[in-house]
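One chain follows as structure tokens, the form predicted on its own.
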Amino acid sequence: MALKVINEGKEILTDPCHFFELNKFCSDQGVDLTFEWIQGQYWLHSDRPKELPIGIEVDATLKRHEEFFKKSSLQKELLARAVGVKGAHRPTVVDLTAGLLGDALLLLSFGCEVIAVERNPVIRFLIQSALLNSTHPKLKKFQFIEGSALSVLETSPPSQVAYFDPMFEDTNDKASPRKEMRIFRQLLGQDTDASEVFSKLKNLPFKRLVVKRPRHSISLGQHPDVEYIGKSTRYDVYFSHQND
């Protein structure tokens, strides 16, 4: 098994432990990985041959949040509610499972500081070429740390809320999956250790955890003081003893 990396960028990313970290991973789970360098940045190949790369456009998504917005408003959106954001208060929130950084951008473009985590040396590798290749304003607040929740968790002093969005496998098996979820989910398997980065969130001073699930999916531990409820997605939350 072997990592494969086309058009190899010469600007950024030369720092030869990325690729050594990529190479073992492939080797460790005995995958094929294919990169290439495209308009300033990494993208990974999919695992069908038709399907357009996959890759973390954080300047445009930012823009067209911005777009979004002008035209709705913030207390519309389930995630605000969740993390909290009510009038001018924008809290300062920890994603401790970044993936591809599309909840991490949306809670930039609320205001939010945001301070994103993540494990995986793939999704890592795809953040970290995105970042470098970004110029967005916004980004000022935005902080990326690599490692897993439970390190991050014991090393950095708690934010004002928590954000987890853990893998589980109590999906709807019916609907097809997004081909991101669909590879990464080949890739990283389940969370196994989302209960016990669950019972540590919940022992530590958060104003407030947002645990994200899927709309039918069981609860994570126990039943949050607080849901909200989209069509395909429930945020779960639980409150500390310093109520908000």
Ligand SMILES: C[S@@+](CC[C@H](N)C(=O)[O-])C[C@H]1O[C@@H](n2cnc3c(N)ncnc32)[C@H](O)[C@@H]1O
The other form holds:
Amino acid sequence: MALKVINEGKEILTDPCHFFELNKFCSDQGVDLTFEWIQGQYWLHSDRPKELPIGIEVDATLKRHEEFFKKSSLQKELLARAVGVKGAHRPTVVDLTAGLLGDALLLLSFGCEVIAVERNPVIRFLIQSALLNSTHPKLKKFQFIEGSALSVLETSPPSQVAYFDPMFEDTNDKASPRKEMRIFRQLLGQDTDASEVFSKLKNLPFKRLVVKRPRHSISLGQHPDVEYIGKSTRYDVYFSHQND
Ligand SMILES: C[S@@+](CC[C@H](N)C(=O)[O-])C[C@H]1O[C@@H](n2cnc3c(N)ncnc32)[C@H](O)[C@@H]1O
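Requested next: the structure of the form predicted together with the ligand (the form predicted on its own having been shown above).
Once more the chain from above appears, this time first in line as the rest of the complex follows.
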């Protein structure tokens, strides 16, 4: 099982320190991974040769969101409502499941301060590489932490809002998953500890905990205080009852 790194069409020798974690991931998981250096950052090759590699275009995504929200109200965004964006209020959100930063960049573009956490070494590598290749001013409000949600929360003070979007077995999803999700599922499998993490998060002093679920899935654990239901996604919101 091997790690391959390509630059300008040729395989290159890799610095064992820089790629230590990825080499270990390949041998531990029994997978072959190919990364390619394109326009200032690393991209992960798809398992299907005709597909473009996956990575994160941080600056371009933030600019696209900025343009979109010049014309569209934030209040139309279920995620904005779920985390409590209202009037001038912009909560600090700790995104415990960063993935390819889709939601984190959306939260940043709402004007929230975002602390994103990711535990998988392949995804972490893509995030770090993309961040080093980004200069958007909104990133001043962004922090990335490598590690598992619970270990990070043990050492960092809790923020106003915790956001949790684990990988799930979607029994209702008849459609083929999009490329990123298919590769995620191959690489990461399911986040089988999601219920356990959720139970621990519930006992931490966040003002609100927001859990992203497929629209028709059962909630993690218990019935939420509020649900925001979209076409395919649902945000389950739990308020802190610690001072009730
Ligand atoms: C469904 S994806 C998140 C997608 C992300 N919200 C986005 O918009 O791109 C789940 C990600 O969370 C990570 N993850 C799951 N459980 C975690 C945990 N307990 N701590 C840290 N990362 C976790 C997985 O490795 C995976 O990259």
